[in-house]
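Next up: a single chain in structure tokens, the form predicted on its own.
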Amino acid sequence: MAKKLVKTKTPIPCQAADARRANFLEVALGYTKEMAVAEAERCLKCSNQPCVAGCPVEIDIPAFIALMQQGDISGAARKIKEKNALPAVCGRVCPQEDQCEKVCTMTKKFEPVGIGRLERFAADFEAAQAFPGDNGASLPARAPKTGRRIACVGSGPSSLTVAGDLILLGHEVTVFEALHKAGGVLVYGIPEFRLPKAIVQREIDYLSRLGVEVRTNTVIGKSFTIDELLGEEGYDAVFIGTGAGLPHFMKIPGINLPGVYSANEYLTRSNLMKAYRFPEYDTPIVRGQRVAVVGGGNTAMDSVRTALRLGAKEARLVYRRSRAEMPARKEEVEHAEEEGVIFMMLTNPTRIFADEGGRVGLMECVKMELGAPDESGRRSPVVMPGSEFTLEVDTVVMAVGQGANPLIRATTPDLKCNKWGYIEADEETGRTSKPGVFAGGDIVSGGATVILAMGAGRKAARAIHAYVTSLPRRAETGRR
């Protein structure tokens, strides 16, 4: 007897949106065993398995599905962390839903298997039943050891990735994080409520089992510069991943008052350095009864459910094309709505004005409308005559994109960037214009999503492999 077609995902759990607007817990809980096994069963087992080809670090899907169907859940997990190192990262953050699952073939009449619920719950489980110490995994075998190093600039998804690759060939891997916490924007940029440190903290546990070195409060371009790495400090390849984490700011007046912020620094203030946990750890963070948050990405809708988090009574975002051009996940915009967030759509910033105090106290804005299509293929906004209007505020974030931090190029005269200063990197080997450099992730793409960071990785580490393992041997008098 046929199996019987089941047509929408099995529901995951959330917490109450009244309740979650008030605490920085996880809002998706995960699913049980049974619903893990109940979604996995949605799977069609097809020849031509799409969502392999739809994973940017191609992941086996089908196989890991099929061991879940089975109850074999830790089976599972192994089968993912044969091509993705962080999979209770990417269970909650990667969207799916425009990529694996977007070519799913169930969603030719029904709603795609949940790909990333189950990956997330396969890495969840496997720590849950990890004996104390294990961090939720048993080693895969490393190769061995073939005495190359290799240093990892920032500490990033896409670092991680090349990391988690290399050590495994046999290599020596070292990454470098600037701040006191690795982990990139995983750990200053996603809110805890969408991604708790305890979850990154784990995935790099796991890699520094595997023989990851990892240093922190160590800023490339300052303790030293790509050329040392390569020359006395003994590496024979860098990987370049430090992401795209200059803030970008709206060219209007007022941009500069006290009470406006780049998203990147308010939600380091409160993810990485813990304000949100106030008072134990008494990390300065403004707190708005009124903030606007302008921008339509994740990071601003990280950035307004944040403020609701902290204690707003009203959290606006601010953006100027509509929802339908939003590039933040659907998942993400839902949950702000819930929560209370107020949009205002087709909507720009013009000027912020500064109260008695000399702080914030309004900010004025234009109405908008679509025209035609600009270069991203979106509608570009057009100013309505005569459509403006103030908006009272104490705080604007402002999370309107963000660029490359110049450090590194202008410590590296050698390393070629673009006009914009990414770097120019081979878009399937992370080559650069400097020997013995790779880099990927935000730094030569832009902003982007940590899956597609990772997948840079991946071919990166790739490439990096075949690079050092062609190299003539160093004098070991020359090696540190």
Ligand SMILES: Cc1cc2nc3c(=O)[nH]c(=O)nc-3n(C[C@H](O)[C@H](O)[C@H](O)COP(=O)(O)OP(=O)(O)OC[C@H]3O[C@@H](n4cnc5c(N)ncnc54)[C@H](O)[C@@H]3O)c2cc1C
Contents of the next structure:
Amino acid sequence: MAKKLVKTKTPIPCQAADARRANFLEVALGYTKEMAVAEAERCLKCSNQPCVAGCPVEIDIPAFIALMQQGDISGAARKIKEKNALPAVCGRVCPQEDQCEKVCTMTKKFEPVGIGRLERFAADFEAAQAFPGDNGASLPARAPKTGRRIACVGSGPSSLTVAGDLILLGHEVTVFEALHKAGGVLVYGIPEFRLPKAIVQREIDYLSRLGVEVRTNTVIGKSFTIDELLGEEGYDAVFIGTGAGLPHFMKIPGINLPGVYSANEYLTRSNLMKAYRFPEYDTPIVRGQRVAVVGGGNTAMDSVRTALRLGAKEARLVYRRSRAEMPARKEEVEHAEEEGVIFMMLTNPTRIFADEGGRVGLMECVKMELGAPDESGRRSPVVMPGSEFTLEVDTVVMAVGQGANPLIRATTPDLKCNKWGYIEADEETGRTSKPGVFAGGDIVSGGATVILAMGAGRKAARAIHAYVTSLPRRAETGRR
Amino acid sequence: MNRIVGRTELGPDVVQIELEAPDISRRRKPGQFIILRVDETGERIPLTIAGSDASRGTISLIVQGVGKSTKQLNALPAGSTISDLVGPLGRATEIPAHGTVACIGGGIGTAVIYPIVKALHETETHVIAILGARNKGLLILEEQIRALADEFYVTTDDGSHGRKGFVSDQLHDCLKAGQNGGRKIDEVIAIGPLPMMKVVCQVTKPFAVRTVISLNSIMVDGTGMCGGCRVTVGGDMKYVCVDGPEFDGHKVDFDELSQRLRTYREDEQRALKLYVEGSRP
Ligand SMILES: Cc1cc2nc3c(=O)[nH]c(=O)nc-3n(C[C@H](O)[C@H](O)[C@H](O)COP(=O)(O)OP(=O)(O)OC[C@H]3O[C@@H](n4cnc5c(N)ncnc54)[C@H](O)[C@@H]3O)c2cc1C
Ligand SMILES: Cc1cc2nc3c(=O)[nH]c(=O)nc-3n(C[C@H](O)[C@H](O)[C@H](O)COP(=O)(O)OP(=O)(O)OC[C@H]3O[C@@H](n4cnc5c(N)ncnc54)[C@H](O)[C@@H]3O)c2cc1C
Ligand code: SF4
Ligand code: SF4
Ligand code: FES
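Next block: the form predicted in complex with the ligand, after the form predicted on its own:
Full assembly next; the chain just shown is listed first.
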């Protein structure tokens, strides 16, 4: 007896749009157990498992969903964790529509199975079970100590994956982070309303309990160089996972006026420094009434929704292509629209003018139209002559892409980088031109996704393990 | 967490703070700075490393209480801790090995020029030091710098100490003297309030003397990640935290920077008022 197919995903309860646009609490509230089991029931258990191939870390999706169908949520969570150390994060921020859910068999006729939502539910459920009174008894076993020491530079998803894998293999691992809080973009970039910081902290705490040493306030290239880590600091290998944290600004007049931010600064002030709680927290932020965010990616979407929550009356998204080309996650675009973000597509800023007080007052834009597809296959926008118009604005946020930070490159001359400054690393191993140095995540690929950074970390961890275990025993001298 | 192991009051709300920071104390060079956060709700503030004692593993900062964070820091007793400290950040000063260098310190900029004078003192450079303050009571580090400089001048706006006038007046006289057979100045390093540095650059420009200034833009991360500290130098966008803090003063767009420094004025005043009243949420 064929069971009846449910055509649409079980909706995920969310805060109402007009309530959430005024607070920083998480937008999506998550499934109840009943909803999760109902959604799991939609899975067809396809024998060819297209969804697994769609996931960059190849989570055994049909298997974890089958466990959920049986109500074994903890079992499902463990199944996911075999492949993905940060399911509560990925379930929330993965662009599922381009990955696992894109190729789900259900999409042939209906909506895909809500794989991300199920993953999120399993992870949250398990964390809620494990937490009270959990004194570490449930930690996985660590292999016997190898005496090898590995330094991970940066504390974003790539480094955290490397650290988590290598600590279980018996190595000593130190994570060095420039900022005062670990987590990379997960803490300074992605806002609380999309990824509660407590979830990231839970993962960091878990690594600490496993024995990973997390050293914040340490800028590699300044506090120590890579050569010093491999030399007097006594590390056998280094993984560089420093992300793509160099903001791009448009080269237009007025770009340095007060009230013009990079998305990195705007989001860092709000997320990491908690400027949205000023003056309880000391860091201020311009609370614009008329905010224009330039760009169409996740960073732009996060910025414009942050602007709303900081009290903007008008929060605009100014993007030079059309909505179909926006690289942001679909769900976030929909959420932004529900919250009242004004979408100005096919529009590009050309100049920013000051008001009489010397702050941002007006932004001049031109209209664009889509021309022939470029090398990347995307139709490139071209200016429509004579289409200039101005917008009244008091805050402008530039979310037009990221570059590679030069700090490490400048102090590590034998580390080969490409012409954009990204580190050249082997795709399968993360190996760089410098012996003992591996790299992965956005500093190799350019701005990508959390799960791809984790995938790169997983491969690098495997290669680092092979590398350090093949090293001749190091003399005890030269160690700290 | 870093412990404050000593504090000395140098002037009205100017405190020299000794902090435990062994790694930084070994590596830091003149001109570099740190970023600290006093506590969990604190902002990240940049402060120049005024000195260090590698054997004790400490660095010293000289802090002027101008707003909430600096006043809070200055009120901390020895023995207490701050929650975060990162450094050394920024590029080190290029210390000329010989020639004549005029070092100008105005207000709290004197704290920033001090380690540079110290480093120059170790070379064959002839150091002319010119310190300025609004009045005698606000002058800091006078004896320390006098002891290191080959020539030493003080100016005060009100004439309560040294010459009445501005550091730029004294500098102008020194530059003129150089033209008239006196000692020729090869380089000027001027650190102080933005208007002071701007005037110094105007004074040195006609003499075509290289003039290095240290910029104090508002910072967040200090690693080149946010772009908040950006300034225009010679038409290019530079980040003070990684490309600076020192730049060729003749190329800096002062007006743009001073405009940017005013971005948070109202919020800063509000935070200070709440702090002073003790009514912060
Ligand atoms: C606003 C925003 C929203 C995003 N939204 C999504 C999303 O919804 N879904 C998704 O999949 N992806 C998203 N991304 C992309 C994703 O966050 C990144 O691809 C991912 O975080 C990259 O991970 P990483 O490990 O390479 O490094 P990062 O997360 O970039 O972390 C690097 C860390 O290294 C530190 N560091 C840098 N230099 C040094 C140094 N010299 N010494 C010590 N530490 C250093 C940095 O401070 C930082 O903490 C978003 C990105 C941004 C900016
Ligand atoms: C590289 C660098 C080195 C510095 N070295 C020293 C030092 O050795 N001793 C010292 O006393 N001060 C130094 N400063 C300035 C110091 O960082 C600021 O005074 C401090 O951040 C002000 O914080 P607040 O909360 O006390 O005052 P706020 O209320 O935030 O500000 C008060 C005033 O200070 C200015 N200001 C605010 N934030 C900054 C900032 N991040 N940088 C510069 N000015 C700011 C504002 O324009 C305002 O006029 C340095 C700044 C930089 C960038
Ligand atoms: S990690 Fe991402 S891509 Fe993989 S199954 Fe989970 S949501 Fe899908
Ligand atoms: S492709 Fe979709 S329906 Fe098929 S097993 Fe995967 S999740 Fe289930
Ligand atoms: S302080 Fe953020 S880039 Fe300089």
